[in-house]
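Next up: a single chain in structure tokens, the form predicted alone.
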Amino acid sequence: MPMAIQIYDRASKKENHLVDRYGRVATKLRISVTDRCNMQCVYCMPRGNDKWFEDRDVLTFPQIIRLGQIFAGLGIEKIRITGGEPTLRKDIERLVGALSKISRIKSVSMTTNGLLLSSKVNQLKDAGLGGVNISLDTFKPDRFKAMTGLPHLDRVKRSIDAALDAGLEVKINTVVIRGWNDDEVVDFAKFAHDTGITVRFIEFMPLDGSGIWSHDLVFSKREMIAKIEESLGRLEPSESKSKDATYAPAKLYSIKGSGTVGFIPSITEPFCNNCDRIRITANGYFMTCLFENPGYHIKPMLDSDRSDSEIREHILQMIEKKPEGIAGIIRTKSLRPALNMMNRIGG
């Protein structure tokens, strides 16, 4: 049954065309640059990978930004640019530059594991990027090598500081799993503290191409919370009033003294009712939902000579049938592991 929600009033569905069945409206795209890693993280893609897209498969520059246009003009107001590890693809920076002039584009951010963000920050930055998410799971190093498969827990580091100094907003997404880091909760919560930095912790999803996700490795917001708060004291629920602080994925904390965290409970309080993303793959596959597969494949018309109006028309068909995301998973007692694989389809 759907859901028969309604997110915006409609005076502002009048302004954004990709609203889905449950009423529902997108405003943020992630767009994956590459599948390619250079880590190999237990809750992304399996060890020793070596299977990626074929170079042909892979959106050119001139498509990403043709669809970005596409999308703009149907409501789109934030891009992020993601991958798999997307300061792998060369001239990277171009493309953001490409992306930030689209009109009614407001603001273009990233999602990184850091590796090699620090070489290439004031570019991305001169180029109009706004912010960055770096994944961080871990501060101990021996540690940091089990759950990426490489030892660089320095490298990020200096990322991290790397992007701070050019002024980009700087976010840490931190997947936290049973029995791998959740002893670590409080450091980052100290962290954020310490540094003003928010962390945002996120909840071990069945996205891994590793396939050991179980219920029993997920370690629960509720838990997060009370492990923190018995370290570092209450936890106020930050009081935002804007759209973005209402539909974001995470919600935000405040530290006593200073200091912010945010949850991203996809397990144990799913928040597809709010869902306000949707996702194109670096092999140029249209997914309304992070667990949708394969979803639409939509790089046969950029390849052939489709206008930009049939793009459209199959994109606003395709939100359509968007579904009711994984809490209509968990309801149905279906979760099992890899239900997709991360590093393929963008965080």
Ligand code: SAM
Second form
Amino acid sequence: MPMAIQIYDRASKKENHLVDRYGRVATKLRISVTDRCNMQCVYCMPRGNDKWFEDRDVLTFPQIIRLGQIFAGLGIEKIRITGGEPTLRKDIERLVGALSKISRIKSVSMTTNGLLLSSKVNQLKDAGLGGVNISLDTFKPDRFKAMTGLPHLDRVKRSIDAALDAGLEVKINTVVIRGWNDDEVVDFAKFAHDTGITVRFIEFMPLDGSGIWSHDLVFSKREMIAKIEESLGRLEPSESKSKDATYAPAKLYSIKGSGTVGFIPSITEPFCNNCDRIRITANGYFMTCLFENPGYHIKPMLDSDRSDSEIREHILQMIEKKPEGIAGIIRTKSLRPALNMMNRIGG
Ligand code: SAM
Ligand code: SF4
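Switch from the form predicted alone to the form predicted in complex with the named molecule and print that structure.
And the full complex, kicking off with our chain again.
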């Protein structure tokens, strides 16, 4: 039996909570609203990808809202909207508004590449969006084009400013790949120091869709910390901030003087024991784990006349089967490039 810390007392397992067989409780839901994207990041989807879900296969807003309500009744408190690129979904602010009005949902946030964000940020904020994670992997224009396929670094920078001006909580997500951008971790830490914006460094995961992932490309949390400390002095682990659900699952560190950086060491220090998240893909698969493939197709239940309680029952049965996660895959040495694309899952 794989090892996992029991963080929930199964004897006192409450009804209507998403508790899996290891005792982990899901309280956060990531909803991918589209697999489409206006960038082609090297670590996320194959270059030239033009295979998108058919419109008829994508969850409608009423279906997403219904799922949001069902999941809120099962203990979900926080929803993150993702994609593909969520700002490409028409009227996305309407969805944000509806999800943030669901009772028991404490926050609705979004992960975005920032290309279109500046033009929509005020509507999103007015609709109830609490925060944005903006993905940015380099400050170098040429490298930005090499990593994303587009020459629009300035647009992303503008969106960061616009999101701050709108009063949103802003974090930066930076995927670090050896040989691509590991030489910029210090620049990103300086950016965190100078601006007060938290930068979360993410280890490269084998979900790139083109099979380029290899262990050698993973620039580890330990290596990142060593590089940053060489230039900026000791990073102080911040237990209190790491416990703050806003930053999870990042491990947070304070920079000497000011600023905070976080690390999401999915490969070298997997945090499956404490996993509290579940996912819905744009085409209506329920994924109890990021490394589950393909998950459980629940859109057919929404398309048919199945009742909320039938759907809820089904979800409770699926969560029970949630796998241990990447920790177990690594332990059994079966981690290898996966052709599952992150743009289809939502990160
Ligand atoms: N398009 C939006 C964006 O880029 O922020 C949202 C979707 S994207 C799939 C969500 C997050 O997953 C981004 O922060 C992205 O950097 C991250 N990501 C994508 N592929 C990854 C991979 N192979 N390993 C680690 N993180 C990845
Ligand atoms: Fe698009 Fe985001 Fe994937 Fe980049 S990481 S290709 S922006 S979905």
